[in-house]
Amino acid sequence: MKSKLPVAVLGATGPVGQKVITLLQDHPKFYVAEVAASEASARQVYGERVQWKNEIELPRDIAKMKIKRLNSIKSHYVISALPADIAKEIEPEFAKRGHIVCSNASAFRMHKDVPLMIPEVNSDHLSLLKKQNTEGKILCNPNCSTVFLAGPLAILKEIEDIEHVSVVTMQAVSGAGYPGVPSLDILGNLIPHISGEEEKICKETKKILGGPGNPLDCGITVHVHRVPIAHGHTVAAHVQFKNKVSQTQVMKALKQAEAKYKDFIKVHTADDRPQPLRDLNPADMRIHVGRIKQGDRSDTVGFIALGHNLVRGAAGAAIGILETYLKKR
């Protein structure tokens, strides 16, 4: 434990903060420290208080723990998985104490200042820390759905530049966070509005795929939906270039990123895959792509792309970028 760097989990009790959790037991660099929730939570025990809702038993070690106001945290590196009001208020505080932030929350994705990561794709934007007058950071990452548009997206505009992208996303209800969806309106249908969601996209997409401060210009529409799958988010997508573009090209792409990252992107073949069911696992770090094909245009592509929304969309996007902020610091 000695060798390994403490962590603390900012909004423990709930969903994401309980998947940072579960990927931190066993990891190779970092342990959790501390746990702080809200308010009602504080001093109270851990194992007491959680709703625990996950494919691993609460850790005992974790469940024994008392819960911290938010005020008290001492360690270094704070994974935050607060609700963006409360992120607002406070991320700024653990900045000017010296901590470094790796945030879920949406309240800082959209600052200047601020990186907006997926370390595979823009690890560049980690020079933004320089602007921070703080003595520690904030770091943020994406939306859920946002990764799992913007990962493809990253290697298929170094083929060619992207005039436009229509897409729409099947989102799981763990993403409403819990209990979140009430059983009558979602079982047996599709609710085809998140509020603020079809912004977020637009946004972070653009600043994730442009340069440090210099947002990509492209065209980007979005219709979202919630789905009754438990975990899971999709996205269909048709990119057109400002050329033409081939399947063979995009498939090739995605192939050579496939080979370079392991834990990046997975490309599936079969006309009838990815499907959360069949493709995702509990702790899976992947943007499973398929559905690959032409569009009705020689400029046109389309693809489908799916990941785990607790794990690449929040709570391990969280622990891989405070990762690659040390490796690259």
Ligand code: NAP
The other form holds:
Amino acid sequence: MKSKLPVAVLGATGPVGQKVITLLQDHPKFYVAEVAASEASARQVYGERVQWKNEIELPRDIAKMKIKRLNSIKSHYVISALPADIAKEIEPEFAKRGHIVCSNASAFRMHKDVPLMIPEVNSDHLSLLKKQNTEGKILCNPNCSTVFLAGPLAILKEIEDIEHVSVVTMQAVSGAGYPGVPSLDILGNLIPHISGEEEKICKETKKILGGPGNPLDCGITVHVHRVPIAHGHTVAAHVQFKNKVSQTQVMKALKQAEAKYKDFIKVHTADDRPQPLRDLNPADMRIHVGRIKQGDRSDTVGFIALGHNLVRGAAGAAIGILETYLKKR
Ligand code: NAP
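With the form predicted on its own done, generate the form predicted in complex with this ligand in the same format.
Every component of the complex follows; first up is the chain already shown.
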């Protein structure tokens, strides 16, 4: 344990905080040293307070930990899984006190000096950290659906400039936290609205795909849906390029990205894949891309992307950003 770096998890009792804990079990570089949650949970024993909803058993050492108040956290490295309104107040205080905060919350994603990162796509945005005038720093991971759109688009925009992207999402219920969407609203149903989500996907995607402080200039139109799936957000995207692009070029570029990075892109060629139930594992960092097809016009190509909203879309993303920060700072 001594050779690993201690990490504090803020919002440790929520679905994202729990996933951070599971992903840091046996992690080669980090271990969970402290857990924090709301005042209602503070000073209670984690294993007695948490409603543990994970595929793996709650690790015994974590179960025995006392939940801390936010202001008593000591670890230099912090992964925040706080609600956005709380993060807005708390994360700058942590940065002032010298902590490195990797945040899942939306509070600072669009702040001009905060890197909004997918490590395989835009680690050059770490340069924005120099503009933060606090001893500590805030880094953010994107909205969970944004990742599954922006990841493939980052590869496609290298083939040809993007004119416009039409996007439809189908988002799992665990994306709404716990207990999240009432069962009577979602069972056997589909809700074509998630408050604020369409704007987030649109703005965040452009920030990620552009240079640091210089968002990509393209059109993005999004419709989101909450669907009765436990985990796994699916994104259907039709990309209109400025010039002709073929399905074959897109397939080739995605395959190259699949080969280049570990756990970034997984290309599917079967007609009925990717599927949340068949293709996602509980620690899945891959963006599963399939159904790549030429549109009605020679400048348009469509694809389906699927990812684990709590892993690549949240907890795993924040851990990946912390790893990248330590490597490249
Ligand atoms: P959640 O279910 O609402 O959990 C929130 C956590 O924050 C709980 O541990 C809660 O502790 C704690 N908390 C609430 N109020 C607090 C306060 N005043 N002070 C300190 N701690 C407080 O949320 P989640 O789904 O795990 O998501 C966490 C964050 O990640 C959110 O900002 C969310 O938007 C973002 N995010 C979520 C997903 C996803 O797929 N779920 C994906 C990407 C990003 P108590 O148990 O004590 O209330």
